[in-house]
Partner chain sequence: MSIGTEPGPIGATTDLLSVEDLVVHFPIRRGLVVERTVGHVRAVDGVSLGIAAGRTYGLVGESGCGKTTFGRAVLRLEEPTGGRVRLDGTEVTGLRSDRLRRFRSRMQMVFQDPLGSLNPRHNVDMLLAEPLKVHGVGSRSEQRRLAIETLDAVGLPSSVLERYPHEFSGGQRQRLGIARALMLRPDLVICDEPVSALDVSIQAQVMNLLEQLQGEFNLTYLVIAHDLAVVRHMSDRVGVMYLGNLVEEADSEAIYDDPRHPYTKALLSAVPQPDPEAEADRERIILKGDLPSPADPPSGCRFRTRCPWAADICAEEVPVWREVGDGHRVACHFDL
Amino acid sequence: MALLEVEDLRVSFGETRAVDGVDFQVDEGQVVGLVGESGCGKSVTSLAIMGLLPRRAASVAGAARYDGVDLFSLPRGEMRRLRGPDLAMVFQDPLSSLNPVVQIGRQITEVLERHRGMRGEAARKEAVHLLDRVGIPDPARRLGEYPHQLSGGMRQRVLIAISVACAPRLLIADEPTTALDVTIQAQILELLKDLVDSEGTALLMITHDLGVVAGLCDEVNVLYSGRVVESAPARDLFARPTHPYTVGLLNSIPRLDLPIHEPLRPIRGSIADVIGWNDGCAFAPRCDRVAEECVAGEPPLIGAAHMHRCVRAEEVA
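May I have the structure of the chain above on its own, in the form predicted on its own?
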């Protein structure tokens, strides 16, 4: 049994469907990537799994089974109990995720008190240990500082320290390297990889950066307009992409093995240029390989280990 199994996940905000039938799974100790442009449904998927979407605004259907238990059927109190010891999340923007008027130390010890029953000096010592573990210098002094006194990379490390304080079995990282410089990005990714290797934590990595995917993920799910359009082991995806959208993402990345003056080939149009999945492939308005069969009805997700949602997959590969 997979640690996390997401099946036919659908999330709507009024008439707008942000996630439209997403399926994937995460095994113990595995790193799985959710990849795509902004607006494809990655973050909404993670928030739905964590039960953090506003219930009045969002309609959630389908299933997200953690260790065989459907998270969507759990009462709020039981879901709160799972967050921390079992499920944890590193949010995209650390400055808005941390409380700006509460000291860093208190934000960490609060988690330790609630989920691990630690108090006083024991909680403080563990908070110092957690900050030291994620590579923050002089951690004892940082406990008394506020988020605005830390750099972006240090704030992200604090978020990771809070997330791993209870040694969760599943960690969701929502674009944890966004807005960080390249050196800090590498340090954060190395930190996440070390946590997976040392603790056996399963990691769901949400990103638009295929460079991050190449260095970190075991399995990759490429999302477009709320659906998975390609799913494969990372090595297979890079060696033989079968969906034009995946090819477009790969072609948009600077490469050292290309001539120095070779221009990038961005995907034309924007993510707003879509058609309904019932009418055909949502990517068709932006696709350079579009044909009549691409707009002749809903394309299924087919394949075994390497799945795709494209009628011209063999030609693309």
Contents of the next structure:
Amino acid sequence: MALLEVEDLRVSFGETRAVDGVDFQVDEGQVVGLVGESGCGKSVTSLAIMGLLPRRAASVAGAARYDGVDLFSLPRGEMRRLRGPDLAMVFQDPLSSLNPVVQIGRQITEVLERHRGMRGEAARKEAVHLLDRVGIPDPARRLGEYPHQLSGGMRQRVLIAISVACAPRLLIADEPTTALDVTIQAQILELLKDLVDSEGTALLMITHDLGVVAGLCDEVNVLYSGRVVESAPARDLFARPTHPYTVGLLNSIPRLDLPIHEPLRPIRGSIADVIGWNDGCAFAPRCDRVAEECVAGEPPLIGAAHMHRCVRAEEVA
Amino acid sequence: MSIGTEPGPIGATTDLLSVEDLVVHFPIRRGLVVERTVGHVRAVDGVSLGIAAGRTYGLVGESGCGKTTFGRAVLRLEEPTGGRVRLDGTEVTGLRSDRLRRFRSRMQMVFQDPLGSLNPRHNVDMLLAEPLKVHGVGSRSEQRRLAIETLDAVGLPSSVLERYPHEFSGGQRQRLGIARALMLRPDLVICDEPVSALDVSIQAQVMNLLEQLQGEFNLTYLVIAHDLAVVRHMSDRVGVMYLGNLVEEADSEAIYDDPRHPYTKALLSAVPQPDPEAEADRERIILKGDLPSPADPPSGCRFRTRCPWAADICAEEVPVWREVGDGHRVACHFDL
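Okay, that is the form predicted on its own; can I get the form predicted together with the partner chain now?
What follows is the entire complex, opening with the chain shown before.
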């Protein structure tokens, strides 16, 4: 059984459908990527799973089963108990996720007290150990510092330390390195990789960066306009991208091994072209291969290990 | 060669822009009643480079390396503390206010955040006509004609003239930012992180557009960015900056095929590539720690505190520029 199974997830804010029938799963110890551009619904998907969407504004339908239990029908208290020891999340912007007026040490021991029943010196020791684990130099001294005293990379490490304090079985990381410089990004990705390898934590990696996905993920789901348009093992996806959107994204990336000055082959138009588009394939207005059958109806997700949502996939490949 | 930070002879006659030993220091002030200067942030600390007409120079580095300050100082949007900037033979650093303002029509800037650099209360017509008004170019009808012509060049229809910045998507806004920079038909355009706020698919559109406009309007570019892949793709020459200094400079191909400075090597190895096979095999150089404070840079080589190859000499002596190939210079004590 999968550790996390998301089935037909739908999230809408009023009339706006942010997530429109997303299915995917994460197995124990697996690294799964959700990749897509702004507005594709990747962050909303992760917030829905964690139960962090505002209840009044967002209507959530479908199921997210963790260990067979549907998270959406869980009472709030139960859900709160799961967060920490089972599910944890790392956000993009560590400065707004950390409490600015509370010392780093206290923010970590709080989690240890609540979920692991640790107190006093034991909690403090564990906090030092955790900071050391995520590669923060001189951790004992850092405990007394405030978030603004740390650099961006250090803050992200603190956030990861808090997330892994209870050794969660599933860690959701929402663009954890987007705000960081490349050399610091490399440090954080290395750390996440190391956590997955040594603790067997499953990781749901949410990112816009196909490079990050290529280096980290076992399975990849490409999202476009609230739907999964392609889903495959990472090596397979990059070797044989099938959906025109995936192909377009890969062609848009300036790669270090391409000849310089050679024009890139971007996707035409922008996501704004899709607003108000209700029939057929959401990518059709921007697709170079668009045909009549593309606008006739929503194409289904087809295939076994390598799935895609394109009626003309054979011809594109 | 006079001092260690100067990369040999520069300012060859063919260069449109030549920058010599540019220094920008920001004073750090303390005190409520009497302000005292207690130190300086050495944002740019002796950078020299030249850009040939019609070419693209890519300046790459991470946050805080001084690349944006460098670009702004070239246009004198930031007053340089020292050094010289020459554009097409005219010394920009010597111009007084009035002549400087007129001269600015030849050098323009494209900013990272197009929404922040376009006045939200001005429609496109006003936004594009403004630089022309400032410089007293053309009658109202000529200004409009130029605006339509420039919009067409950046791929926007003339129907957008009456619209306001908030009505556009990120990519379209960047096209507007570019159009505005081109209104005065400048020689030099400094693009500061022109695509880093955009989604991948839009980023590629804007990169292609910039390349296409370069030929059409005979532009010389200084592209400032943190993304090595973007810089490499657009540039003929690349300079790598670290903590206020250039550390390596070479032709675009050379810097990626044969990086010689440990920082360049580390940067290159850190760029994630969309290729799982390559990612699995790659040897990553993970740098220790964070960027030191530019107010108190390390002695000797500024990169030594994070460098995997650092030795005693690195703390004692500032590395001098060495030629390691045709037009390929590096400031490192070791031949790596």
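Positions refer to the first chain, counted from 1. Keep in mind it's a predicted model, so treat the numbers as computed, not measured. For clarity, a rigid core is taken as the largest C-alpha set superposing within 1.5 Å between two forms.
Undergrad: Once you line up the core, how about V69: does its CA shift reach 2 Å between the two forms?
TA: No.
Undergrad: With a threshold of 2 Å on the C-alpha, tell me if L264 counts as moved between the two forms once the core is superposed.
TA: Yes, because once the rigid core is superposed, the C-alpha of L264 moves 2 Å or more between the two forms.
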